[in-house]
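So this first bit is one chain, no partners, the form predicted alone, shown in structure tokens.
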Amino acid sequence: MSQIDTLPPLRDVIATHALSARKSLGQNFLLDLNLTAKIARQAGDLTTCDILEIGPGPGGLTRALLAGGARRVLAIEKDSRCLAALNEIADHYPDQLEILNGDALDIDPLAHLNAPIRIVANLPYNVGTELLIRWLTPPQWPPFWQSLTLMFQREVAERIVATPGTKAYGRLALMCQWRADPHIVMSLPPGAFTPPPKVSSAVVHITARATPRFPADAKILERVVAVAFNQRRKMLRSALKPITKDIEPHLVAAGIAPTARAETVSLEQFCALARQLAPIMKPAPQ
């Protein structure tokens, strides 16, 4: 394992801070700091943008995206026993890295960053798939972000990425691929990690479109492909009985065939659909 600063190695760091990875943090620490240096290059020229980095753990990612140029780094840690490290680190690259603890889903950000930013991280399991979520539904597009570089689940990763007719195919395909391009850059066993996970994991990028792929109300659009996802194997003539008990005739109108299923109607035809459905799903003026 090459080195790409003059801090200790990671195993030298989590011994001397006693940092094992706790699993009710969804902790499962990378410390190959070849990988990390790999992930960070998957985000592109980091020298002029601000990094947002949740769950750092003892700062392998944090050292390779300081390592690989990035102007500054915000990172939001949790667990309070990495803070010495996490400081070790900040002490090395004075005025580039700062440490907030505390939790992702609580903490705004954007007082602390300067656009461009950019998202990296190995997000800690428990909560990858809420802050995505999160991120690609903010209330105006586009988003504070350009690009998300975030390690998954190998399950979660293929799900966005997924294609209509396949099984991973559902709610957070359409939900990203609506409003960004998301692609898998890496792939890792769970043998890269301390301790290994009982899956495989995947690095996913996703960069930010200007607008999203096809016109469509955000909020009536999500509300269709949840409830169209909600009884996924029935076909979409009952499935979106919630939304009006006379849906035929917009999904005739949106080219869909009431005797679809959700998991083969094509992110285009949502899109057409959730317009079709704009007048009888837009709330009543006050």
The other form holds:
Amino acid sequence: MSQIDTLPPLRDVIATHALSARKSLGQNFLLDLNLTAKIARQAGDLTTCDILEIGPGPGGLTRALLAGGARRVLAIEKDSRCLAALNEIADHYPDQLEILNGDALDIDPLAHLNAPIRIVANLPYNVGTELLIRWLTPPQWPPFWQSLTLMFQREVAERIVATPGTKAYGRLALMCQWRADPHIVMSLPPGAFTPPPKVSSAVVHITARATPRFPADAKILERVVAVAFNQRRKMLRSALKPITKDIEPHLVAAGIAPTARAETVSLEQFCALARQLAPIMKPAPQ
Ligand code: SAM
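Alt. form predicted in complex with ligand SAM, vs. the form predicted alone above:
First the chain shown before, then all remaining chains and molecules of the complex.
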């Protein structure tokens, strides 16, 4: 294990604070500081950014972010057993680490952060996708974050970067690729974690684009995609009936065969369909 700081090795931290992993909190810890340093490097230049970390646990990634020069780190951790270990890191990096004890789904981090902001996390599997969807669908674009560097189960990472015609292609790929650029940058076997999870993991680095790849109203695109993939094996002329019974002419106008299935339709085509459907899906102006 490399010496990224003079704090004790993570195995000692876990033993000292009796941090036995809890499955209900998605606790699979990274104890190799070489590995956490590698993840921190994937996030790019940290020196000019505030970093939001969800689920620091005993602090392996937190330590790597701070040792990697992060301007400030805001770490939100639900498990109060981890606070003593995290406070030791805060003492080591005065004024650079703020720890909030609570559920990341309930806390608005923006009051605690200054732009530019990057999000870096080994996410708890139980709330990872929900947090990602929130970060991808903010009230306005560009979002409050510049980039997301996130550990997911490999299967979720593949859904984020998937292309049309593949089994993994769906809502997550479209929502992510419309306004951001996602790449899988690292793969990790179960044995990299303590305790090892059942499946492999991957780190995805996602950068926010200044503008969407193709024009569309966010809410309309989200609804069209959600309805289309709700019955992904059906032809779009039936899958999209919940939007309007008369869907066929709209599909044709958007350049999509009514007999096509959602999983073969490109992002550009979905955006064209969202624009085509906007007049009937948006409430008429007063
Ligand atoms: N970052 C640490 C690491 O890499 O070793 C721990 C990662 S572990 C996969 C996920 C962490 O998220 C745990 O520390 C867990 O307690 C925390 N957690 C779980 N649910 C949470 C939630 N809703 N809000 C904030 N933290 C949460």
